[in-house]
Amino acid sequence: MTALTLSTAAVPGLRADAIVIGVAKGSAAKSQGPVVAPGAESVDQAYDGRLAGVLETLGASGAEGEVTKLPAPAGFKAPLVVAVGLGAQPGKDSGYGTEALRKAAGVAARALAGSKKAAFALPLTDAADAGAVAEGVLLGAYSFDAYKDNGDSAKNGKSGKGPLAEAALLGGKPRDKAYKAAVERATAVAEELNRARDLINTPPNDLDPEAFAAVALTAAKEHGIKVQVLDEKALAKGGYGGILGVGAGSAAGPRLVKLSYTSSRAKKHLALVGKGITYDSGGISLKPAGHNETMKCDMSGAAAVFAAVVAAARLGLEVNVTGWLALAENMPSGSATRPGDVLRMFSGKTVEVLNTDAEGRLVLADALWAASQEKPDAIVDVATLTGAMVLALGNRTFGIMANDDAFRSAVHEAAEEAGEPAWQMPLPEHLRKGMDSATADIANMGERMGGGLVAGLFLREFVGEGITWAHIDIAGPAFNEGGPFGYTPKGGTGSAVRTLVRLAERAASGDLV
């Protein structure tokens, strides 16, 4: 993990391997070129005032995520400037914002693989300001290495590049104590959505439901959470339909993990529910060729709230916060949950099976009842549930669904305190009906069209009444296939991890909904 550092240094002198400023692009009425940000005046100085036009004539045009590297001045101890975009230039009297200089910092941290250290210069106006380029820059500089082979990088193609290794963060004050807490608050929520990251991209053969439940078995003793684990003995005799059935089919069994993390000054109690297929292959409904390759990322929303259960911890949040991870892998065999079977469910409530491939529902109804059962102020689940959303919000944005419309724009409003794209969608009546079954109490799948829609309604059943809930679907933004963008990584992503922290400290401070 990259080391931050808050400094007060002037930026001539400093030891590093680079200088990071920030560029922003000018007012097209005005003709501009590219606009150098507060924060490397000292920089432009050294080049006589005329830095922008340096950077025009190398081709910048200060674009969100365009990053070009110059010489640095004579005199500088750096080598090397490093100027990232950061967009359009904002009003007179506003600031860039944190989530234009978290994706800033977070791209010149991956150019910067391999360095030793870099000075980031970007315009920090307060604390918060801090906290994001420290964010953005240990989120920019994660990367998943641990399959591959160290030792012949020519043979294997990996670059051999180690993450940059220490950040200078310039204009920030290293006795203030809202910047070092800003700092801190990075470091403990990054560090978790990056471990949520490392098991998203495990590979399946190495992270089954039981390998899971290890891992949070770890880091719950590291930092005071209390943990019990659920076996299939345990499961069968409580009465987990949904989870069993789910993993029927596999050789590795379920696991239903609790993780609480209780503060004596707590006055809220927020419940936390991730499905954690570890390996969906949609069981006994198989998933058609090319449809396989990337389903070790359907137990995301299970890694992202054991990352946001251990981030509240270790942020010592005044909240008290359960977190329920539903793990299973759906596989096809003669053991295997059938088309047409009936489940008992943990409620009680029976359900047919249409689809076996809509089995993250399963898993999540029987772990949003047992959550239910705590009474606790709200409950939030999160998971990669349908292709639908994707269609419908694109790869970069996730679903929010809620039975109460006040709490379902509480949610909203932390993903984008967060800096989380996400969009509130409804739960329409009239699609509940399609779920009707003559045989059970309600089956698995209902109208395909709105599909992502009838899946929240379903999960609406499996909540204790009086209960206020949301449901965070991330197929979309969970696992990135294209290329890095910003401070998003190929692969594994962590999305909803900031959310729920958010949505945490939110509750902290009496702001539930």
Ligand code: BES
Given for the second form:
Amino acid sequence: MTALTLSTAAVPGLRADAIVIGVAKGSAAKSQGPVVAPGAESVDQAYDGRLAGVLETLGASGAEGEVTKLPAPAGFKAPLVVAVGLGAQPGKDSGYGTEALRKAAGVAARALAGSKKAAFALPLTDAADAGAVAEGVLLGAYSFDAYKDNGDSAKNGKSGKGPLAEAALLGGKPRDKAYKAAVERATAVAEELNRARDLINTPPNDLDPEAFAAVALTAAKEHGIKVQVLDEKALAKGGYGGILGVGAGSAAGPRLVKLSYTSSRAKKHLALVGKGITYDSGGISLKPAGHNETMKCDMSGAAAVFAAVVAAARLGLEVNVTGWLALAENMPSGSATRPGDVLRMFSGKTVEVLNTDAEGRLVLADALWAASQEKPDAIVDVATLTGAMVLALGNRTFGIMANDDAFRSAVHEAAEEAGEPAWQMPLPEHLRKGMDSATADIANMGERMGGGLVAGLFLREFVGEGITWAHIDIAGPAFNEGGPFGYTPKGGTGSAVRTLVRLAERAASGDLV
Ligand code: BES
Ligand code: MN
Ligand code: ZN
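The form predicted on its own done, now the form predicted together with the named molecule:
To see the whole picture, the full complex is given below, headed by that same chain.
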């Protein structure tokens, strides 16, 4: 991953491949052109104060996502200036905002793929801004090349360029504790988030439940996290009918992984549950072609939970965080669960499986009940659960449901603080009766309309009495099938990781439940 440093070096003498500066939109009322953002003063001076005009000539407007490359002025050691759009200018006494900086840094880092070193001279007003630029750089520079050119694309130069190797952040205070802490936090979170992206992007023939569990085991040991893996035998002994039922059709057995990070100073316990379907073919209710090509992403919830627990450990947060990864592969075969089968779940409830493609709620039900046995202060599950949520909110926003209004708002706030688009969704009681089953306690399908909310209502039945719970449906934002934007790459995005880390931080400061 890109190496990051805070630097006080002066721009003109800086040895780098490029200097990144910010450019904002001028006031529309005054029909003003692009405006050079603070941080780029020395660059502007070297252009005799004409940098804004030069940028305008080159077609720059300052819009978010825009990249304008221009040769550095005479006397600069770096050959290239990369001007990146920041969007609208902020009010008089405020900064550009962390999300605008994060996006701009990400766009620039991606534009500089293949370069050795870049210096980021973006407008920083405080440590949080420095953290945002750091996060944007590390997330934006991400690329997944493991399956190209024998995984060594950077070296043999055949296809991928390899990520930007080194980034120096200018304009911060390298000796200031808050700045250092912000960059360290950004590094831990981004490294774990990028690892989650790697897991999501790994083809399903190389990442089955057992392989995922092995990755979790190694990382947990490295970071002092207690880990327990239940294999198919242990799951059968424990009565985990949901996870077993979903995994029954696959040659690769299911797993339930429990990761326990504990802090001696913890006052709260947060449990995180992740849907980890390493491939969702739909099972006997097979998905048609056109709906299964990206279903390696169906373990994105588990990847997010895994990343968040490891990040919490690396940051030494003063909160206990337990992660539950419900891992299975959903495949059709002679041993697969059929539509019409009844499963006895870990909670003791019976579920009539009417559609084997509604498998996520089955594995989550067992993991939610397992998490509930420890009576945590709150449970949050994350899942690529329903196509209905994608229809409702599109592919950049996740939906939040909960059994507690205040907690749902807290999760939404955490998402906003993290820079993740999110929206609160209801759990309308009238949709419950659609899941009534003639044979079992409940069916795994209900009304088609409001399918995302129906799934949420199903999960609610498997949360222990009196436990505060929220459900995050990331089916839309988990996997980016379009082109990269901001600090989001094509493919696995790492959706919800930063929200979960924010939640753990809030729990640590007693500001959650
Ligand atoms: N993994 C899918 C949901 C999904 C869809 C994730 C699109 C990412 C992108 C889930 O297991 C599923 O198949 N859900 C069904 C449920 C239905 C059968 C009740 C759906 O949403 O169609
Ligand atoms: Mn499915
Ligand atoms: Zn699924």
